[in-house]
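Taking the form predicted on its own, here's one chain by itself in structure tokens.
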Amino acid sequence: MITVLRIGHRISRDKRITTHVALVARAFGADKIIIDAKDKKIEDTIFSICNRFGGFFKIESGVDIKKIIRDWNGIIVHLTMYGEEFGKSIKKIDKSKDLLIIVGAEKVRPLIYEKADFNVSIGNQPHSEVSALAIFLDSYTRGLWQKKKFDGKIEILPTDKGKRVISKDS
């Protein structure tokens, strides 16, 4: 099981980016996203996406991050620009255990760096947590997200030009 923990979510400022973090988590193979701040609107948005496009993906907001981290029974990975080189750390992560991936919105508290089993650097320059999560999940799942079937009411078919959409609504 792969869970993403979004910390530092500021409802007035981060709603769009946090939504994108959730969409990337869902599309690239995670099973769940947990958001520290309670945000019913993001929960509704992601539920709506899952309802239309399919797949099993859970979202929960308004959680105690200290409790989540303390009770986590698996590997904790913190994506940051200050961590160990991506190529080295990804090889060390035990894929047989549940994975909690932490992505921050604002300055991350030292507690996260201390509690993480791996502080993984996706580059050493300022960048988007959305891109960091996508790169990490692509590598971690060895690209298997591309073959994932969602079986939703709407399906987008690959095409070199235009749009091919199948609507399964009756």
The other form holds:
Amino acid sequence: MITVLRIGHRISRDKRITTHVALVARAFGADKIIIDAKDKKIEDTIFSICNRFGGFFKIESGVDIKKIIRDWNGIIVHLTMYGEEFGKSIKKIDKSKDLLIIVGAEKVRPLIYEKADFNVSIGNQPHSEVSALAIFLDSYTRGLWQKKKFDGKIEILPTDKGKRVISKDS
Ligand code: SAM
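Mind pulling up the form predicted together with S-adenosylmethionine (SAM) next to the form predicted on its own we just looked at?
Shown next: the complete complex, the earlier chain at its head.
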């Protein structure tokens, strides 16, 4: 089970990027996203995507992150540009355990660095929680996210030109 914890979410500024973090989490193999601030709109957006495109992805917002971290029974990875080299740390992570992946927004509190089992950098340049999460999940799942079945009401068939979409409602 892979859960993403999005911290530092500011409802007015981060709604688009946090939505993208949730969409990347869902598409690339995570089972759940938890967002620190309560944001009903993002919850509704992700429910709607899941309802149409399928899968069993879960979303919860408005949580006590200290409690989540304290009670976590598994591995905690914090994605940060200050962390250990990605290629080194990914080999050390015990994949048989539940995984909590923490991504930030602005400055991340020292507590997160302390509590994480692994502070992992995807390169040491600043970029984005969206890209960091996508690259991490691709490696962690060894690309198996590509085989994940969503079985949604809407299914998109790969094509070299145009759009091929099956709508199971019609
Ligand atoms: N100075 C911030 C920090 O503490 O890492 C950068 C904030 S960045 C806009 C937002 C989030 O993107 C970070 O909290 C981290 O999760 C992720 N991120 C950005 N660059 C990263 C990198 N090179 N490696 C891993 N994660 C990164």
